[in-house]
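Next comes just one chain, in structure tokens: the form predicted on its own.
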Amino acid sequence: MRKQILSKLALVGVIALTAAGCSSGDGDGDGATPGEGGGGGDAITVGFAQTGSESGWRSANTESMKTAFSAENGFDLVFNAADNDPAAQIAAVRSFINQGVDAIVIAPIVEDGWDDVLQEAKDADIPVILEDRTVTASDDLYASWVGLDFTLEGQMAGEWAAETFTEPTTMVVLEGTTGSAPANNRADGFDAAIEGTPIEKIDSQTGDFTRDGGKSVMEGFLQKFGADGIDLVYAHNDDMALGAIEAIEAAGAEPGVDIKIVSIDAVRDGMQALVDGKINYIVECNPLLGDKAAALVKAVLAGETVDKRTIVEDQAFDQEAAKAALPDRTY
């Protein structure tokens, strides 16, 4: 099947990936489910291992990927969402290898633990594209990565905090999934940006990028420190920030006023909260990576040289910028 695909791609002259600027289905028992609308024998069969459906960002990312890897675009997608279980995600990738797919796309839940299965894909001559998140495995085990600069996102959020808070400030952090690239890098970027400022991080816990997780962790922070003991919340994504808003309001305080909030993602619900004054600043993490990932797959299978890293540019929003952007927001 691979030779037939490469021949077809060469004949039609697949367009090379152009330079660029950060879930929904469920797998079956063997870790994968066929994508909708098979593309037939000439289609490029791609296995996509998604993290899960933990947030609004992830749902938008999944939709972007399914649209890009559609039958209409010449693909037969085999989709799996691992419900944020790293072992289940690795099992799904092994299932893709056993099925003999033409290429594999992975949004890794965590950075570590990928060496063996990526080597198995390489031994099977199946190229791997990383999407959204990164891994600590050697970069010769995958063809390319497309995503966002998580460290820069954290830095941008931290720079806003450093400029905004010039007096002693107490801050709590809602971390993303432990061990994930965005959680690690957004923490590093933010911490570097506020170094030497009067902002004091008094606690930091994971909310697993979920709204319920953010609410639960924030409830614990409020019980521990009281609303008067917290000046700032740094949330690694909008869903956790939205959960924190619920907890703050339930405690009788006013989010965005009594307790300021800075977040990352810029999904519609988060942007609306920014417009409403409940969040104070948001750094974007663009989830619409499907077209770039699909272009990478076609280019790699055509034997073309591709960049090892493709970084999509992010924006940042205060309340006025959010008001201007929200009407045309697609996610």
Given for the second form:
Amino acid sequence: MRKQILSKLALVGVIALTAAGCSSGDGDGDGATPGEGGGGGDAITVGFAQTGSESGWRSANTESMKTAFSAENGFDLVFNAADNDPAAQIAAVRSFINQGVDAIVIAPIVEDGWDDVLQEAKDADIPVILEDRTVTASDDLYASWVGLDFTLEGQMAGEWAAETFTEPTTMVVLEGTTGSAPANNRADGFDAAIEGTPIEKIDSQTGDFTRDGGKSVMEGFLQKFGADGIDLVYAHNDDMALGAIEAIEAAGAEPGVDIKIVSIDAVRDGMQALVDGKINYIVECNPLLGDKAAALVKAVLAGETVDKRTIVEDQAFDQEAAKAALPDRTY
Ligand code: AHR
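Take the protein just shown as the form predicted on its own and give its structure as the form predicted together with ligand AHR.
Starting with the chain above, the whole complex follows.
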């Protein structure tokens, strides 16, 4: 019923979504009208508000989501990547509501600021599933969340550092996007794990989860402290660690040897750097959340009771473990 009424609004929605950078159908920007994605009239129309394309992890996550929410699986995906702009992401979600999609999936860029738009989705009777990151809004406002335990990831990285560095150690931190759940929680988990150790955090700045961001922040740290003044880099993701490697090498020092690096994600490029000895330890953050998110959408729309939280387990890699895992790594 809602679909019939709101199909009249689809044209308006498509115009709004085009303005907001959304694409529909197969999610590849072909601009197809929702409902024409190959899934036929019974297809479930899902609006997916992705953060952007900031990292290798994000590319793998987007691919996993597009594969799971395919026409073959009975979906008509309306995809938006917000280029890491929280306001643009909320605008995209509003467009999904106006368009009358059947369900909305969000990978929230930041934790705060979601209350109003989630309430609007609830008022419109459109279920929301969160994937990857969490929000501070009440969990009454969304149906379910599937993602990773970012605090545990930070803790695992910090435990490795606490065991490895038993002498006075200077550490700099490359933080993820300010206000995002992974940046907040990975900092908390790591800090708790190194409490009481001789590791001193001498600086911490955001590199926005990007390779360029990690490189330029690391260049600043190297100018400020010199390569000799930094023993350890904690990067909240592999892309920033890879940027830091470039900066360290440009400064004439050896990453992984003169300056040790611990990071999070375990994407292929990061794992290769670990095998090459340029990163010393990586905690995984599994991006393959698409199938679980799609199953949740179908279950919620079928009126089934679903878990409020689904946590996907991560593992950690030293150089030997990375050598063994890399040949079969799919992302
Ligand atoms: O939310 C998951 C994080 O977002 C990944 O660790 C990072 O690479 C991405 O940008």
